[in-house]
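The chain below stands alone and is given as structure tokens, in the form predicted on its own.
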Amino acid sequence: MELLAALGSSEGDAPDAVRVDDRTMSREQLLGAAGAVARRIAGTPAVAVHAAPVAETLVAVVGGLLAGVPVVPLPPDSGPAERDHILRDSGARLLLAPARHGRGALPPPAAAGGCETVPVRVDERADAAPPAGLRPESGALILYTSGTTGAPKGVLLSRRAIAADLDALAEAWAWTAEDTLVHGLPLFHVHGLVLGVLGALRVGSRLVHTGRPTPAAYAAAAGSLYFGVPTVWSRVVQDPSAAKELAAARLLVSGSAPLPAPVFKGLETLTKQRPVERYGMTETLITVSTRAHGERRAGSVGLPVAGVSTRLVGEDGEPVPYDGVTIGELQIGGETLFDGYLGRSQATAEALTADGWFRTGDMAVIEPDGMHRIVGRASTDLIKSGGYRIGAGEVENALLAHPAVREAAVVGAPHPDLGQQIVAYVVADGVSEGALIDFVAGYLSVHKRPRVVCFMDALPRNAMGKPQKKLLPPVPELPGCMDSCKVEGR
């Protein structure tokens, strides 16, 4: 098939070409099992997949792509309300789920939203060619957003957009059939599913999904190319023996959230190589990345990949200078853009500019040499304090540079004089609020220091390890948080 170009090729195929946790398959076996699924679901308007980290999930997704049926990955830990919304909103008529019990057990029938549950087996075999008339612009996946601003929206991704993005990343990362890709990421997001599964099946590299992304599992996989989110890489750095096993790898790729500078430095120290950072969204796929053969700069997500254009726009709608200082909203154009939000024409129109660029809602700066640095979301991470525009991300990185701080999230809170004051939520031991404020004031400009520091046991995070700032408690509800506006130096 045209999207998964290497799947039908015998070149480089092996009995363990694809491994997911405790199951191995050749690409031929995967294609045969997926063919059986494709025959059963042909003609269905959309098919949901219970996307547990098991081999059956790969079989189900590839089966949908073979049949030309849009695939709707369903988080295996989704609650009844979320599951019912996704199934009903997507129009899925069938729910594909592993036939075997255990980690990939069938979901409860009550949660299926009226869908018929179809068991998936790895040992089935059937030939199935893509249906006649299947075009590159046909829908491949419907991925649901996190729903932070309302009910999750279905993002329509075409076969053409996915293929263009994977080819651009293969070029950026020198990713070839000679690689062994290792990751343990969820199979219902762009990172774990599109890059981490469809990418390997397009390029032809061996794929090892570790089930869970533990340092020990990563070390034992002996890969050449590794994908991880910052939480994964932080745990790897905390396990030096496992980290040193990754020194033989060709490339360590981090994404889905900013990689803290201390983790970047830890990986460099332990593995003798700097990680590659990249940037993307569900609606745009992966659009910006540092390169395998280029500079890998801590805090930078690099340059636009082939076929993608970027621009920075100020609040007045005018371009902002690429001076490494001025913050603007990052907008994306190019081949990898989504086809819209399912059934939400108004939301789609609002997400695009009049000339067709996607409004990411992310604030960024671009260096004179074109390197991009993301400073946070416009809605939660752009802080306007005392006439300054401050990116929460750089304050978080400054806090994480303190040896006592393990986690940090920074937000802007209303302030009668400053407009907004910088509030830091940290997980730390043996350090005072005043010491952290002074540390940031010495690390960055004084006006970027927190005015309030709130100590927590842990930060709320989603499945990809991103801090969920909207779930942080308001400052007055946190005992022990002290207003630090008396600190001089604004």
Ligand code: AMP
The other form holds:
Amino acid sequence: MELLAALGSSEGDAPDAVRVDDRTMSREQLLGAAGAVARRIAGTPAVAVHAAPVAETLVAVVGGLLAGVPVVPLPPDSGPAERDHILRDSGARLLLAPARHGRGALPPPAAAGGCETVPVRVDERADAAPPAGLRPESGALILYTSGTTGAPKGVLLSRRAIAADLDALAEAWAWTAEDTLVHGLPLFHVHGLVLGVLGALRVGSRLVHTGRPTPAAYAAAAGSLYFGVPTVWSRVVQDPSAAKELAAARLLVSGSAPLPAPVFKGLETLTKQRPVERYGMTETLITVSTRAHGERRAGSVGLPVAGVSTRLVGEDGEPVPYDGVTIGELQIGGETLFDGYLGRSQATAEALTADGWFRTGDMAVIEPDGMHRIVGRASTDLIKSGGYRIGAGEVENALLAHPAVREAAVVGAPHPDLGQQIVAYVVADGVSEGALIDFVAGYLSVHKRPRVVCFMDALPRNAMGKPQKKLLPPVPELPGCMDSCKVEGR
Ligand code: MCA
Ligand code: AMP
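For comparison with the form predicted on its own, produce the structure of the form predicted in complex with this ligand.
Every component of the complex follows; first up is the chain already shown.
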């Protein structure tokens, strides 16, 4: 298959070419099992995958790509509201899930939202080739991602955009078939799935997915190339003996959220190497990075990768100077852009400028030497917690679905481990903080639950009645909560 070029090649294949948690496969086995999936799903409009961190998820995703059917990864812990929305919105008719019981299996009730569940086995074998006429511009993945308001939108990614991005990153990071890639990131986002799985299968490097991204698992994996979100690197730095095991690696790569300077320095001290930091978005894939053979500067995400152009635009829509000081919105052009939000032409049009650049909503400066620094986001309603993107509006809607909640406002507050933590301010009667946290975790996905709930008599509002998040009281640092946050009538 052209997209996963190395998958069909026997060169460098081995019984443990691919490992996910405790299960190993050769690339030939993966291809054979994916072939069996491809035969079962051929011709369906889109296929959902219960994207647990298990080998069957790789089989299912590769099976979808082999069949030329767009793949819709479902967070394995998504609650009914999120799951139903994704299944309905994507038009998926089939849900691929591990046949086995236990870890990674689809939890009962099957909650397939009207989809037929198709069991996936790693030990099956069948030949399948992509259908004749499958084109590079065909849809490969539909990834659901949060906006500032409403339910997540489906981001359409073509085979061509993914291939272009992976080739650009392989060049930037000198990533080859000689590498062993190690990570333990979720398999339903760009970082863990596109870079962390499809990247290895395109480049031909060995892949070790550690199940969870713990410092001990990273240390034990003896890889040459490691991927992590800043929370993972921060935990590695807190565990010096694990960190020192990574000194033998060729490259440590951080992304999905800003890497704090102390974590960058901690990694440098403990592993004797500076991490590479790269920047991207679900809608644009990974677009800016420092280089394996270039300067790695703390706080800098580097230069655009091959095939990507960037520009900085001021509030007036005019370009701002690249002087390392002037802040503008970062806009992206080039081969790696998405094909739009599924079924949302207006949202797609709003995300693009008239001349076709993607508005990231991220504020940045560019140094005179071209190095990019991300300095914040234009909207405070997109939260990044542990590298996950979470829309304040989606969590507010979930809280308002609880019968005891009358008003809700959600923000991201600084957090030493997660970057930001989700904090909910609610007006509610007769419900505890824990009950509300559990309610959101069960209704959406676990990572969208607030860490802290502050009970208020009223939300601060302006003359138009709109909640004023800037006037919300600050949250005491760890651990949150109820008594310390209780705020009398505002
Ligand atoms: C936490 N816990 C709680 C609560 N908070 N329990 C009850 N109530 C709470 N409020 C529990 C958790 O369930 C867990 O238990 C334990 O405490 C630790 O939780 P947590 O702090 O969340 O840590 P974690 O579960 O270890 O998760 C941290 C993580 C995770 C592994 C870094 O956030 C993660 O996988 N992030 C990656 C996100 C990602 O891949 N983003 C890429 C998006 P227990 O241990 O029992 O489970 S793609 C992207 O951004 C672009 C394209 C890009 O640039 O890459
Ligand atoms: P997502 O769509 O989940 O992929 O999240 C994309 C967002 O993550 C971007 O718009 C940025 O706000 C943030 N992001 C990703 N990588 C970095 C980075 N290296 N530094 C700062 N922010 C980042």
